[in-house]
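Just one chain follows, in the form predicted alone, and it is written as structure tokens.
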Amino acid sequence: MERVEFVTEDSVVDPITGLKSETMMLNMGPQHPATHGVLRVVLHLDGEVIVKAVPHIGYLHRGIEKLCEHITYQQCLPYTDRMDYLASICNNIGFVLAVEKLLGVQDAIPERAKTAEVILFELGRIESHLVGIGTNALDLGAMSAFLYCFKERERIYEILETVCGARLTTSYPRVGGLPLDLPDDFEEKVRNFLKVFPKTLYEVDKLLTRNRIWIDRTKDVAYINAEDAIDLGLTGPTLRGSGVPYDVRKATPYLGYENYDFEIPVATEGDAYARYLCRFEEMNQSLRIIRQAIDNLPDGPYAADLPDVVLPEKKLTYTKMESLIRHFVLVYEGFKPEPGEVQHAVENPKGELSYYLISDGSGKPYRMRVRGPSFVNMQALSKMVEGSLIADVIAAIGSLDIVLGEIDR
């Protein structure tokens, strides 16, 4: 990471006139409000226009990949659900299926565990796009968006709630399937938030799509191309508001994908307001997605008979010698995956999410590596930001909607 020296004023020559100025230096963060977390971006600026932007992070690093080689498996979900924790759900579920792949399981987890993990899935990228549109939004003035955001996110946490007792870090899927069934009242729980939440994107659509200042802060400002936004290795909303229509959903399908109909939203201008129609129309997209699920979840058993991978049931525990041994060798030891390595990607709401896993035939990796898109998706900060104002920054961080403990991890 490039060292910033600790001086307040540099001088610069102008290419066009060969003028010489003084640049200001100028640290935004890491305590402020509309960094989305302990962000610090060290700003040179000639007047108020940004001649360099320099991202600083660091300040939640917590170790979580080195954490995670030395405890089993199962144990990392609690890990894997505080990166992005406000898509935590999507984070267990893409660890999940690389562990699985990693075991060569995938073809005997049972259907109604893949469809249920769709309708998380979802909801946890419906609720990380509302956050994502109605903080971008707070930071730029607009606070009754927020609001109508933040009303739906608690229907989505109220879901989440009833199926696994967590709201914001859910730990709930688990290798080889559900480690509960789904709650009875599940399925009316979903069906009434497809009826509601229609209605809500339909009063942010009124409050900010057509907004005049909204459309002023953000169209034509924090603008990156396709060709850039490929050659920094962009994902999500924040490539595809470049118009490029890459979505792991379509390209490696994974967890039946490719049964479902949906589209891929993708806008052209490559702007802040492009990336805020892409989250936009995915939330619908996400509905799709839901109803169909919902209309075909399966009965049947919600956990793979895999008595080498997955708990016993808690009655066989309590009267079985059998279980218990088995349960207390799992839980201490793990299971064991062959030596090998493997690497699965899912389509997060913030882009695609990686996980690499290194297996040396013990019950713990050897070697996680996680390729987030927060941590990728921030490198085009400085780009989108050069030659802009000061006010154009906030703008900017709030369309990549990143997330800094998925950045620092």
Given for the second form:
Amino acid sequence: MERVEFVTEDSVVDPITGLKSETMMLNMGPQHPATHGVLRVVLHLDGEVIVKAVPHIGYLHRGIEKLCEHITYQQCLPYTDRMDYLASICNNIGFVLAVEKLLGVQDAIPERAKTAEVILFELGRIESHLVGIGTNALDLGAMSAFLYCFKERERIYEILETVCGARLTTSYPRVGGLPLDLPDDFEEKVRNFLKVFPKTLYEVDKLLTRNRIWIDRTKDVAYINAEDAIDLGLTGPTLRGSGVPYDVRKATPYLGYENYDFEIPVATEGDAYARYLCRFEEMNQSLRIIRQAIDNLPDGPYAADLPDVVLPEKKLTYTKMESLIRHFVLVYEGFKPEPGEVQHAVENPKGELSYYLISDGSGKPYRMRVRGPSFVNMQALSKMVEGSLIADVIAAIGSLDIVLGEIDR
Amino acid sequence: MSLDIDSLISALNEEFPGSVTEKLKWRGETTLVVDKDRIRAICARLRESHGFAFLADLTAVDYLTVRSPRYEVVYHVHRFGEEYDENVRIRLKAGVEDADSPEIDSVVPVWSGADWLEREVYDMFGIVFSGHPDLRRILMPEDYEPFPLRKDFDVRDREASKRSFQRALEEGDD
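The form predicted in complex with its partner chain, contrasted with the form predicted alone above:
In what comes next, the whole complex appears, and the chain from above leads the way.
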């Protein structure tokens, strides 16, 4: 909180005492530990009560949509990491699926790649929810829950590291499948995680769910009803916490989600606590999905047999001239989808992430639009906090579970 | 209750003659090209009578030399189903002619979630949404001049950012 200003035009004269009172303007952020990045919220305060809250965003804007118009589809992939960097693998998979839809090759993707992507997607969801719950708890003073969450997140990073070599910025699958086969110890590591993680989940549950302070700070705080939530276009746990059972995985299944047995947790209270409960239960459901996927992880090819799209194997590139040429063309010019446009949505941990791609027949997207869940969900902040106390803004931002990398793009 | 797109189109055309000019279907997605001048009425009708309660996305595209009208504002509207497999999503497109300040009606009165999405389109393309309650730049600095996602935006021109930065320095932001 940097600067305090007194705004005179809002002066109100109290009808009984005749005293003049003024609202105070307070900048929260852009450098503030509880705003989860560089977010500035201008608060108009009457004492400690918020009269008006105006979020200002854009501090992290890098122009990803513009950048992607100048590079090939495959080169766009690393940029998608840098949006929701707490679940970069989900952004990656979402983008790859959108390009596959644009190419019309969804049916050619082998089962092994799809199942592996489901496992990674759900790991990404758990990873993001751990940060969401952990930091929300940390902001409200519950340090230990945060540490439990971050310890488990580290295990997911280890799995991602064995799969693709990177922990945070994964850039992992490729259009058409996986770039390499899964490592030998992948299955063992995931099974180990499935064994250890429920214990931590149980501990976090014990630390928070019935904790008096946690309930006091989150219950009836940052309330939004179902009607407003739909009107504002909220998605993800923020929408489901208000009682709307919309989840892209069920509504328009991708990656074969229709074949998995899982529930969509919904809470009806619409407050920060309800959203916490949704996130928490979603982690349990993700474990269910991962368990089913790892049990049915098929053998076979890991990338589609699409010479126009998928790079040839490294061995062939070095030994066969045709493969070398194909490799060269694919890297330099990229594959060229026929002209057209698609929108593909996936259920990111924070809500619906959709890519809207337009191809003009060249190797570069004519337009790539990202609809990030955090950007739209952020709009609800003003509605949630107006009329409540400053301390509730912290709980509200935490419970919206935003990530500024995705808001600003 | 699944949705019959053709009856939806004829219902719209009956109420607003000539409002839906084209229906495209590609990769399993339905696109309706609609009349720009009646966009708000069409959206309001879709929301009230046809259940499209959720505006999934709102964006724009610049077709500089490719086609005319130059801009297209694109709406993705979504209807929740009783059952999961009854969800419907359609895409609406409205062409906006090139002008000093290209203009289209705002749909914020229909879906309040369109607020920031329209501000972003204004910020990136310079398309003015008339009737928007608070049309300001959202991602770029407030005094930034060009519109970055227009196709004639010069990515190598660093002067625009410099000017904006210079002004901020001169004004002395504490």
